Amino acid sequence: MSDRSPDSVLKRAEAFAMELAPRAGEFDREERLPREVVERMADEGFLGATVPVEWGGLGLTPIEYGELTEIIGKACASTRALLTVHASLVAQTLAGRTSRRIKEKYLPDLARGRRIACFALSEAESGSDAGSEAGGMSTRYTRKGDVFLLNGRKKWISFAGIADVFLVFAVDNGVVSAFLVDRDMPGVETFSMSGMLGNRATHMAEIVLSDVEVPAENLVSGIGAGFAFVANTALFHGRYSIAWAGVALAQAALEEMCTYAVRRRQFGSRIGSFQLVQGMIADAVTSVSAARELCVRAGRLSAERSPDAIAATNIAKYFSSTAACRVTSNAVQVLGGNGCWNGYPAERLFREAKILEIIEGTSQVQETLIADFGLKTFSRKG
């Protein structure tokens, strides 16, 4: 990779996506992302998309990164998930929220894809409440001289099956902290998970930590910074990436339904001429356009470091993921029986879209956050 300019990066992404799209169904059925795809992502520099140039990354702006996410996500949701998990949730978070010592130790390798990272927050009984005072998290850490001892289990962790580095969150007496754990540390095990609704090729796994000794230097941002500082930052980056993922799936579904509607004939006419089908297409065109504009706005505010960036990102993620569910569902409807068969992409797009309403904060969590923002911002004073 020689040319790191945004135009060159996006052109390379488009060329890669053309190769990727015909294989997305294969990856989904086999429930694995081939090693050559991961290596290609690394070679093209995509895994360092959000990492500053000084650390070996591409240093893309938020909007440029969003465009990259849409290009890859439209071709293959599982490959896009690698971009979200590795580049946004972990690498981008470390670039902004950890010490220079940790950056020197991990960021260059992560930016170049020499090591793959995953984000280990969720547990079997802990999701949205992981950092709450209710103590939803069960993975524990204790201080033992110059190391921290970690014990617990993480579940639903994308790319844990192939990751070299885990960003792990653990609690001690209600205090959540974050640690970088290497796969080769004694006591680390992973167990593959299968049968997922979507993101089937993301090498999802459960992580088991048994008396894992983590060097004190691998503590990220200090004791107690795990959720409020590290996880919330990561989820902000992740939600932005997922917002663009929704645009990608909705755009792909829109193209599928329009292509089918101009070819398929019923009652002697192309189904695209039927008013009810046109209604679904009109909704899809509008939804995709609106979702993309909300993502662009969130990216612009993020680049400006505006205090409104968090709310704008929550809004974009909520609208984009719900729109993707509706548009992909309508694509299945337009394709009819073919929409229910894996010989066409529509059924896979439909399954993948539902995942977006759950990860990085469910739609219900987003509604709560957005409503809170609305009450504080739009209630008349006095």
The other form holds:
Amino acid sequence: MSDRSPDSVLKRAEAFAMELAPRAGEFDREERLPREVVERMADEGFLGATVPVEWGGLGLTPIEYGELTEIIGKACASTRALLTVHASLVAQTLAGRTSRRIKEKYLPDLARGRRIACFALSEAESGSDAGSEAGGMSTRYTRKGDVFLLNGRKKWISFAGIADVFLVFAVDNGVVSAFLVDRDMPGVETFSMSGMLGNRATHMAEIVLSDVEVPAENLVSGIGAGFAFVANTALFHGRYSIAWAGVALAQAALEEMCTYAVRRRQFGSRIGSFQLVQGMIADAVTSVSAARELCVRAGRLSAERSPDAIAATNIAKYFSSTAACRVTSNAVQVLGGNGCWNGYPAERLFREAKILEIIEGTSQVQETLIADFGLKTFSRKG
Amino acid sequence: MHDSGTPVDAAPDMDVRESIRGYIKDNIASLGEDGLRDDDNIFEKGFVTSMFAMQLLAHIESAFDVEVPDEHLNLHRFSSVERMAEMVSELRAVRRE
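Form predicted alone already given; the form predicted in complex with its partner chain follows:
To see the whole picture, the full complex is given below, headed by that same chain.
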């Protein structure tokens, strides 16, 4: 890896994105990210962007990492998803909330991209309610001497098809705990999933765990820390990444619609001169600017380790993902028939944006959390 | 919003309780008629959900300049003002050793 300075990292990311963008449609159609793309992400150090330098990462600040996410995400959503899953959901969580032993065992390899990680929380019957007592999580763990025995099935797991390490959440008598499971542990199987709306090249798979013996040292934090601390920390990092992913898609869609609107002629005029088209462009320009500022604010609060960063991140994710949906939808509208055809990127951006309203907490979950924050913060006490 | 940015390193235990109590009150829409007692289980009483635990963790680490180790990361430790104050007290004692 060359220069680790943030300026150099972001310049290299821009150069890589120029190569990546023309291939994003191909990755989407073939539903796979070529190995050389993953290796380039590793070689450039991007997969260790969130990991402190002492553990082999780039140690980027949250805002620098957000800028990296936007650059990669604007070029290819599936490649950006690798950052979200590997660097945010797993590596950043392990860098902050695990024993030194786990860090020594996993972090240097994750930071350098020698091993790829994925985040295994969702199940067929367990999604937004994974952390609730009534949640349907069915993956179980039991203590058996020096190991934990894991049994169950995880679904919709991005990069499970190629990952070497899985951060798995399991339950025992209502107590959720988190474990690091290696792909080569006996009893681990993955089954590829296909036919997704977006994130098609993320090697999504189901993970089946059958009497998998996980060493006790692979327990992440303590027994019972699984959802309240580990999953919530991971989802906090993941939401921040998704917020920037929304900025990336909306910015890409804005550029597509503006480029098209200044060239395409209808009724003898460029469509960019029509006020109803201008309305969509104005909304896109404003939405992208506002979403980016919310992301920067969340990043600043996160860098300050402020408890307010949690609410700010929820707000940024909610605004950015809904804005990305609206802006990419309008890009399709401006491009008309060409917007509905995969010869242009607009239809892919539109499909990718919808994913952001589902993952790392749906928009409805964000609304609940933000409303709760509003009631606590803005109600007059006494 | 309650100020969590100024470490109160030298604060005696009562001030620690007051700070934690204040932070929780600032983050609860309504405490109901009974208010918040130091031994109330804030999760069981429905004042907050387990998602708030992470926020409490961030508040405790920044307000009292301590690092909460892995083995303390369970909801029991964060379930009441009393238990959180005890934890802060333990962590400070370890730091002084």
